[in-house]
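Okay, so here's just one chain, in C-alpha cells, the form predicted on its own.
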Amino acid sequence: MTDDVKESFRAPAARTGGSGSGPTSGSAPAPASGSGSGSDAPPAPAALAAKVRTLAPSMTRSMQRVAEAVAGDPAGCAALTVTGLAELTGTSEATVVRTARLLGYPGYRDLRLALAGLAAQQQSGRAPSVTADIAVDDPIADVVAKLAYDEQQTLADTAAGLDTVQLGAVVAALAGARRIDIYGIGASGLVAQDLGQKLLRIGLLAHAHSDPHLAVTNAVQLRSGDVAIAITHSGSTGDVIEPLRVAFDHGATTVAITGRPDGPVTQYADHILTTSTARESELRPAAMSSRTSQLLVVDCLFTCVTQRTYETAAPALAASYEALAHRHSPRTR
C-alpha cells in the first residue's frame, strides 16, 4: 500500500478479546471496510458531486480546491493532465491523487474518466431551473419550489452515494438480529423512533432511545448477534457515540447512519452508511437535509430487511395492521 493510500484511507477500529473492544489509544476515527476504499469499485459519474459535498468538510484546503474544481467543471478537468490540476488548483500531483483516492477512485486516472462519463451527463441533461438558498422575502411559492428542489437534490446525492455492499451487511446483521436498539438525539432521534417502530411492525425486536443515560444502560446488555445503530449527521454527538462505543466493547454489530464517514462516531462501527451533506443556510438548518437524507437510508433498511425476512414480516404487518385497524373506523354509538 502506497503512502498516498495510507494517509486517505485508515483502518477501521479493531475488536479483541471475546466481546470485542474500542480501538486503541489516540486511534483516528476511521470508515469502515467498504466505505471509501481503494479495493471497491469507483462511484458511478452521478455519485461524485455527492461525494465532494459529504467529504470536502474532512479534507484539507488543498484537497478542497481540488474537489471543488471536478465538480465545478468536469469537463475542463478531464481534459487536464494531474499535472495541469495540480497547477490549475494551486496544488501539488500528490494532493490531486490523494483527493482522487479519497473520492474513491483508485487513481487520477479513473477519476479523469468519472469527469469525462459525468460532463458527458450534465450536457445531455437539464440545468436546475431553481437553487436552494432562500430569502426572507421569498414568496411561498418560490420557498416552496426551493425547498423540493433541495429535498430532491438531497435525496438524489444520498443514493448515488449510499454503500450498497454495507447496506447489505447491515440488512443481513438486522435479519438475525436477537435485539436491536437504535441511538438518535434531536431531529436523528426523530429518525431512530421512525427506524425502531418499522422493524417492530415485522416483528424484530427494536428500541430506540433518545435518553443518553436509558440507552448506555441498554447497550451494556448487548452482545453478539444483537444489533446497535448511531443516528448522527455530524458524527460527533457524544450522547450517541458513548453507547455506539459500549455496543461496540461487548460484541453487538455496530452501524453509524452519518453525514460525516470521517467523524468519530465511525471509530466504534463495523458498519458506515453514509447520508448526504447539504448546504446550510439561515433559513434551512442542518436538521432539515440530514433528517431527510436518513429517512431514505431508514426506508432502505426496513424495505431490504422486509424481503430478507419476508415469510415472518408478513404475517407481523398483517397482524399489527389488525390491531390497529378498529382505531381507524369510525365508531358507532
Contents of the next structure:
2 protein chains.
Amino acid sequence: MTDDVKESFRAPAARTGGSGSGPTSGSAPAPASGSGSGSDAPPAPAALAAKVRTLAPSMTRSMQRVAEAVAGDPAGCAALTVTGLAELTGTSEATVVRTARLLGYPGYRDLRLALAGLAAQQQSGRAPSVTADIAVDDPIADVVAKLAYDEQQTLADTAAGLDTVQLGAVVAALAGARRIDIYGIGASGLVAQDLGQKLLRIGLLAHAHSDPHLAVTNAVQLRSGDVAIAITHSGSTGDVIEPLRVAFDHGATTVAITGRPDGPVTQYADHILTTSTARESELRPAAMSSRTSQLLVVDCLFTCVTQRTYETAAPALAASYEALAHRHSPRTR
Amino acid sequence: MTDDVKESFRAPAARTGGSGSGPTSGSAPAPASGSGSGSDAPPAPAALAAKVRTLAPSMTRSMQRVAEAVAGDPAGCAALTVTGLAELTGTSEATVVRTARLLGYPGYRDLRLALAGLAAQQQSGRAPSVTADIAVDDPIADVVAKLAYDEQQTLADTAAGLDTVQLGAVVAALAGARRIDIYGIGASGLVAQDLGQKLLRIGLLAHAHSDPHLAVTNAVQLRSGDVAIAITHSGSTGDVIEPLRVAFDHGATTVAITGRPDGPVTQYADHILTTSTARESELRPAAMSSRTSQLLVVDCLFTCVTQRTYETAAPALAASYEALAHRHSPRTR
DNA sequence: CTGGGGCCGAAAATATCTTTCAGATGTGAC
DNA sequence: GTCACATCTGAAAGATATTTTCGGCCCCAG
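Write the structure block of the form predicted together with the DNA for the protein whose form predicted on its own appears above.
Let's see the whole complex now, leading with the same chain.
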C-alpha cells in the first residue's frame, strides 16, 4: 500500500479491476504492477536467451554487457557472485542487480539460480545455441537447413517466453467478445488477417484492418465487451497504435502482440503478448522471425479460444470447412 | 542500425591468476575442458539422488532428514534459503551446511545451485507428454507447448522433404523474371501475399492475387520469362489452378507450392515444391501446419533469390527498410 | 552412576546481496 | 554553443544469507 508507484499512463480506474490482483504484500518491489510492462513474468526457466534478446533494446549499455555475458555463458556466470559478474563485465553490482530485475527476477540470487538451471539443461543434450549466420555463398541445402533451424528456435523461444496468464486473459476476453478488431500493417498485417480468418471460422465477429483510417473509424465503434488487438513487431508502428488507443479510450479490452514489451503500443494495452526477437542479419530480416513468432501466438489464441467455446466453435468450424469443399476439384489423375 | 553485435563479450575464463583480491573462498569451478586435473570431487551434476543413498549410512539422523528433503524435492529445496531448509527439516542451518559439505559441495550455496540445475533437468525431461494430440481440456501451457512442438516438427519435415534441385530451378527463374505473379486463396492467400511483399522488397516485380478473376486477367499477360506461382495446400483449389493454367499456356514458367504433389495443380507446373502435411485434428486444422510449411518454403525462396541477386537485392532491401523507418515513433527505449 | 565422545543448534562472524545516493554522462532546448 | 534536464552508473551503506564457532545435550560404555 505504502509504495505508490507513479502509475504512469492509465490512472483512470475505469478499467475492470480484475487483472491486477493485489501484489503479495509487496516486499518485492515489482515495478510494473499496474500495466506498463504488464505481465509479471514468472521466473523464466529456459527462455532466458530469448528474453535477453527481447529486452536488450530497452537496456542501457552496461546492462546489455551484463545480459550478453549471462546469455553467452550461463554456466560460467552461474558460478560467479554478484561482485564477480560485475567485475567480469566491467560494471558494478548495482548494474548486475538491475539487469536481473529487468529480466524478471526478484534479484540476482534468483537469476543465478535460473542460470544454473539453464546451464544444466544445455549440458544435457542440447546443442550449443550458436548457429552460423546465413552467408551469401551458402549452398541451397544449407540455407534451407539454417532457415528451418532458426525458425524452430524462434518457435521454442516464443513458446518459452509466452505469458500463459496473459494469454488466458486474452482468450477469456475473446471468447466473450461482442466484436473483435485486429490491427496490423505490412508483414504484421498478414498475421492480423490470419487471426481474423481463424476467428471468423469459429463464429466470432472478427475483422482485420490494414487501412489505418478505416481501422480508426472502426475503433471508434468499439466499447466495453469488445476486443481490439494490435500486432506490431517494433511496438512503435503509429498506424497501429492509433486505432488501439482509440479502442482503449472507448473502453474496449485491448491487446498488444509485440516484440517490444516496453514499446509505445503497450501504453494502451490491457494485455501484452510478447513475441520473441531473434537475431537478424541482412539475409534474415527481422520480419521473418517476428512473423513466425507472431503466428505461433495467433495459433495459440485460436486454439485456446476454440477450446473454451467448443460447443459453438466446433460446428462453426465444420460448417466453414463444408462451405469450401466444393471449391476443390475432385481429384483428377 | 545498431552495429554493436560484433564485439560481443570478452572471454569469461580469463581471470588473472595473481589478483586474488576477491576473498571468495577459492571456488573456481572452471568448467573448462580439462576435468581430470581437478583434485577434489566435481560437484555432482545430476547424480544427486544416488549420492544421497550412497552416503546416507554415514550420515547422522539430522543430516539424513536434510538429504532426504533435498533428494525428494530438488525444485522445492532450491527455492529455499539455508534457514528455510533448516526449518523445513526441523534442523539448524549448521546441519544443512554440513550436509551440503558431505555431499561434496563447498557449501550450501553450491548445493542449491546444483539443485536448481537438477530441477531444470527434471522439468525438461518431462517433455514426452506433449506428443499427444491437443485435447479440449488441456491447460493453456500444454496447448502452447504442443502447438510449438507440432510446428517445429512441421518445419523439420518440410526442410527434410524439400527438393533443393527444384528449389534451385525456381530461384533461378525468379531471379531473372521480368514479372512474377503469385496465386493463393484463403490461408494460402496470406502466404502468397507474404511472398509478394518479400520479393517486392528486393526489387522484383511481384504481385500476389487473391481475386480469381483478376488473377486470370493478369495471367493472360504473362509470357516466356515470367514466373507464375500457385500456392495451394490441397493442390486442387480451382480458383488457383485456373490462373496457373493460363500462365502455363502463355509460356510462363510455372511453379506449384502444394502439399499434394499428385494434385491437379501440378499438371500445369514446371516446378513443384512440396510442403509437408502434418496430422490434423479438430483443434488443429490442416491450415495451421500447411501455412507453417508454406512459409518456410517462401522464406527459402526469398533468401535464395536475395543471395543470388545480392548486388541489386541488398540496396533494395535497405531502401525499403529506410522508407519505413519514419513510420515508427521515435519513442524507443 | 559417571565420564567421554560426538552430534546438534544458537549465535557470532563473514560473505553476499540489495538499496541508496551522489557524481557522471548524454540529450534536447534555447 | 551553452544550459538545464533526465538518465545512467558506481561506491558505499544497509539488509540478508551463509558459514563458523562454541557450548550444551544425548547416548553409550565402563
